[in-house]
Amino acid sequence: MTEMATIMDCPPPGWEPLVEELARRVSPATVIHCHEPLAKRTTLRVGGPAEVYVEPASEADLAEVVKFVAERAVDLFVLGRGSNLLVRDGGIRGVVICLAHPSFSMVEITGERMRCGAGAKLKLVAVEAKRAGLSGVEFLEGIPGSVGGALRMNAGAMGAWSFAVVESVRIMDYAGRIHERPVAEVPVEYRACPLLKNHIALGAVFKCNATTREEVAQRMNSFSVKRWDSQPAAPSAGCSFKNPATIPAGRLVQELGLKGHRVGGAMVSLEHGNFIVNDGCATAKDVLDLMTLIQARAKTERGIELHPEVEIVGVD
């Protein structure tokens, strides 16, 4: 009998034959969990479970998973390290893929270029660049995400953003085919990369600049001090809203007098008005209701439309 991936927990009703088929199509090293709690896999620590959660062990296994969901018309969601993400309390239907296997987390340095897998932690990328005396990716150190998530959201901090230092990206389409594209062929937007709405990021090449370890360390330390002076340590998803053209969202929330405002276990951070934190007992509904309240006040009192920066997924 051909070896198959181990299925953890009983499949959801109606999923039994589908999950068994998926387990046969991938290698035994691939992880398959049913009813996997996603709150523990997001930085906000709220949200319901994934019906089926898969950690492919290789690109070949990933290709089998995406072909499987396409053939079976199953919903697919790709999960990074769970920052900038709000999962509704009903969880995510279908298959959730996470590139957490070590095969997707490599960081290789050649000269001034870093080839990084989509599963690599952004902190690791910044630390390895510092070790090699490479500048340009220091801002990634404080973002609690992965390379794949940073590409999908064009993540940024400290006045810099991901695609400003990306040279090329490696992606997989939903037919399981792999492509490598130079950054000039990848349209990006503020906090978004439209290409990655229907492709999966496998990795990227970052173009850095040679300098000294000491100079990189100094920049990283100054960013860290600035971050922790202005951002909360409590669980959050990062910035809740995109900045309007006329005023930073955090300043707007502060001027509206909403710092410290609560809905259930969700609270507007006292440190930064654009962060909603979880006091330990928040639900996704609490967070969503608080976001709706902030949007209504911004519209009513200042005539400003606030649009979520955090990605909201799942069902109620």
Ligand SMILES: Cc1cc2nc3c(=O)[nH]c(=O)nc-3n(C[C@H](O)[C@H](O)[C@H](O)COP(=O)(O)OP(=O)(O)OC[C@H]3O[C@@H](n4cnc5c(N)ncnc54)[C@H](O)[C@@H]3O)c2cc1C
Contents of the next structure:
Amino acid sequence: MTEMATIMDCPPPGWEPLVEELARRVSPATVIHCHEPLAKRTTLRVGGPAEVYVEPASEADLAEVVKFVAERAVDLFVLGRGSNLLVRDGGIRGVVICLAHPSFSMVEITGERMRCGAGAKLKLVAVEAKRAGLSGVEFLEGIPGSVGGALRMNAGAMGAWSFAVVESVRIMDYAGRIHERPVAEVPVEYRACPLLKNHIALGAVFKCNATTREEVAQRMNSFSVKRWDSQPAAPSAGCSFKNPATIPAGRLVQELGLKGHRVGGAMVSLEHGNFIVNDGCATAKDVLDLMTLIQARAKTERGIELHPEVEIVGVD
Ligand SMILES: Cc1cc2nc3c(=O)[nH]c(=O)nc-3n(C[C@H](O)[C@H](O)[C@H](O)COP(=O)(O)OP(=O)(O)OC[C@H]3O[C@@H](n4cnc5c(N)ncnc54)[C@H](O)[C@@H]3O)c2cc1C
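Condition change, the form predicted alone to the form predicted together with the ligand:
Complete assembly follows, chain above in first position.
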């Protein structure tokens, strides 16, 4: 009998032959889960399951999954570390791919360059840069995402952002083909890399500057102190709204008197008005209702449209 990937749990109704076909097309090292709860895979800790959740073990397996999804016209979603996501309570239909396998998590340093897999944690990138005395990625230290998510979101902090230090990206298109793109060929925006809406990031090369470990450590520590002075430790998805041009969203929410305001288990953080925290029993609906309430108050009382920074995905 040919070896195939193990399927955890029973496939959703109608999915049996599809999931078996998928399992046969990838190597046994690829992980396939059915009805995988996504609340445990997001930092906000709310939301329903993925119909089918796959952790490909290699780029070849990932290409097979991507081709399978295209051939079968199944929905595809790429999950990083779930730190910028609000998954609705009905979960995500179709296939959710996560590059959590170690083959996507390497961080290799050559001179001033760091080649990082999309699945690598941003904290690991920052720690390895510090160890090697490389400056430029200190701002990644406190962002709880993966390299893939940071590229998609052009994540930034402390006046720096990901694509300012990216030299090139390695991506896969939805036909399973791999491309290396220099950063000059990758248009980016504030908190977005549109190319990655329909490509999967496999990794990136970050170009840093050689300095001393002590200098990097000092900068990282000062960033960390600033962050934890203003950021809640409770489960959240980071900033809920993009900053409007005229006022930071957090200050606006504070001026509206909404800090501490609750809907069910979701609450506007007392530390930072732009964070919604989960007290442990929130549903995605609680968080969404609280966001709607904040948006309505901002609009009626200050004439300001607030747009979500957190990505809202899935079905009710
Ligand atoms: C406490 C806290 C603090 C935060 N602080 C900051 C901050 O200072 N600055 C900041 O910018 N953000 C911040 N965030 C938000 C979040 O951490 C970043 O946006 C992060 O880059 C998301 O990475 P992720 O791996 O968790 O992506 P996810 O949340 O899993 O996904 C985000 C988006 O990226 C896509 N994606 C993920 N991986 C890939 C891939 N390999 N290829 C293509 N698309 C992919 C997903 O489909 C989704 O569209 C914070 C969040 C929290 C909870």
